[in-house]
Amino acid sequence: MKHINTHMKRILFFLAAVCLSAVANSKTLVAYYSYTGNCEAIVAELTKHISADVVEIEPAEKGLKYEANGYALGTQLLNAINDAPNDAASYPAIDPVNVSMSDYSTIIIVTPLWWSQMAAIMQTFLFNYGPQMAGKNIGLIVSSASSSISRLVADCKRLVPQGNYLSENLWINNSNRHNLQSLITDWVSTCGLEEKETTININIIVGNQTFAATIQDTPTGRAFLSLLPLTINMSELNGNEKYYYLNSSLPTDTYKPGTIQSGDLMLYQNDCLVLFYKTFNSSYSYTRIGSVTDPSGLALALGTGNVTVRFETASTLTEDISTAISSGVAEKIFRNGQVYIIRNGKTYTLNGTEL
């Protein structure tokens, strides 16, 4: 029996190691090069939808104008690669990249198109790391003015010939760039990428009671978050809700929920904030903002009349951000295409939410 137990322990240990290895290798890496800022904007939107590590590829020589003099320098770099694509000396130097490809199962490449080809800077990165991407899922997002991306796709497959390419490439150009958010959303869904948790934590304070709530990461939710902290006197209606007309309109995406749940936070029309404290059936249309995580005691706290309610982010900076930065108490940083605030070793979004 002791031998069996020992054997079983070894099997369980092996299985646990395999599982941990699978988890460790299930991460996503986004590698991007951005010359004009378009690819940086793409990455900022993409990382709202998926959890990923981000690495920016940068040329070793700074300040070069690749488009100057009729695209002379950019064309020269691309011609050097085309003349000897297997020679490392043909590729322009880039800054060292501190990344271990073995940590990732999916790699998304975000790159500009240079005159029908992949930007030379990104080609250097893929020439150096392409062999390590064999067998990994490869996603390709291309930014261009109007030129077709077919030759760029060929560049990518030459540099990463053994990648498992996702079902679709995403092409962002001047004609569709204004639809960036929906294009990213559709592409993530089509390729079966795992969407990140898309809610933001806030507190709803009634009297001396605090209720945790989540706000959806939608245009309506983000617009509502921009109003926080918000202290309002909400009016009673129908024995099941409190409402308040905001001073400004929020984006709408109305639907008929059918059943309203206790704790639902909704927008009626475009400016009426509604907090429900009972569950019931409704035929009205609303735009969802979020919901109270545990509505137990919410009805009792809100009472039967008008009530003062405060909405605030779950963790907020105590000073005004600009004051904190100017006084040296806080520091503004740029990471993964977005701006964050560092204070006392903690990281916050611009609306004050602690990460």
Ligand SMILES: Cc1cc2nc3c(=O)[nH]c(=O)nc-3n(C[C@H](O)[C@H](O)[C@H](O)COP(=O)(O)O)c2cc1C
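Numbering follows the first chain given and starts at 1. Just so it is clear, the model here is predicted, and its values are computed rather than measured. Rigid core here is just the name for the largest C-alpha set that superposes within 1.5 Å across the two forms. Compared with the form predicted in complex with the named molecule:
- For Leu140, a C-alpha deviation below 2 angstroms is recorded between the two forms after rigid-core alignment.
- Once you line up the core between the two forms, the Cα of Leu302 ends up 2 Å or more from where it was.
- The Cα shift for Gly221 between the two forms, taken after rigid core superposition, is 2 angstroms or larger.
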Given for the second form:
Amino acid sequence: MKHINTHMKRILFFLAAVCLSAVANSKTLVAYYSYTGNCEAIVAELTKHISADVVEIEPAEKGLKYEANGYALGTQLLNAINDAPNDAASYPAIDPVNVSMSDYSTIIIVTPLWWSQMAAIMQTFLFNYGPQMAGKNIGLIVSSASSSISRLVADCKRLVPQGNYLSENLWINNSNRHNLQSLITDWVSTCGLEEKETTININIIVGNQTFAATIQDTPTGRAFLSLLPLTINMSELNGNEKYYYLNSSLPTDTYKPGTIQSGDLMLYQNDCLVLFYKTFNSSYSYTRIGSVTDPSGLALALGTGNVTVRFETASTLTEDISTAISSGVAEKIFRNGQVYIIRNGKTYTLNGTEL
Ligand SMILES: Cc1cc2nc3c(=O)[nH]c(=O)nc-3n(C[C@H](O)[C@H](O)[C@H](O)COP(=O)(O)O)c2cc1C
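Since we've got the form predicted alone here, give me the form predicted in complex with the named molecule too.
Complete assembly follows, chain above in first position.
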């Protein structure tokens, strides 16, 4: 017995040590370089969705015009790297970076593309720190005007060869940039990154069944919340959705989700509320509003015909306030019986109007 106790203690001690080290290095670092501000905007959106420390990589020499004279300087910097990629002297100097890589399990690199390659300044950072990123989860978000990113991905793998790359890289360019928010939402979810709590709980009531759902803290989500409580007769369509045309239009941020999940609550065009009760592939565009937390039983409850559905804010709304405060993203407050959102020191009504 004594022997077992000692053995158990050792195991417990070992487990505790493993847990502690997991906590110590479970953070996410976003490292970005931005010459004209696009990557900076990506990072601003990304950090609304995930908790991360952020480090900006800056060239030591300020005020250079990389695009001047037909992009001469940008090209020259890349040529120097291409000629001798293993030589530290080939890489343009950057300001000292104060990060301790051992604190992080995930590093997300956000970089512009230059001549189909990784911008030279970011290459310097990865040349210096790449070896310390071995075994860590590596996410890559690339901003270009239009060029595809395969050569840049190869640069990243050359500089961080031992990285454990996330399942997808995110490519943002001039034609999809207007969908930044949806692109980031989907990428964060596809890669299994932990989402910051930025949702608001509601209940969807069908007959005598209540389904918990979350609404996104977006202009569309907030506008939808301002309509609650809402009891509507939703029409059946295609054996996979119930829809209802609202009396007013909501803000849109349309994208093509590809796969619709059972329980997705979407806006079709700008005024059609759609509640899906099947998972299937779709080629249509929607704006995401939210989703049912556990859609099992939803299809059965909604049935095969038109159905009355009630949407109401969940009685647990006060719990959201503490979550929002602790995550530091947004804060919901009650004032005179109304709910307001506070974000970055500004107060908004639920339909997104700034006070
Ligand atoms: C030196 C240089 C070279 C570039 N080369 C390309 C290119 O080959 N293909 C492309 O689509 N965009 C190219 N761009 C455009 C940038 O990739 C794009 O504007 C990106 O969004 C910039 O991000 P930033 O605003 O964070 O710096 C280049 C930009 C610069 C400054």
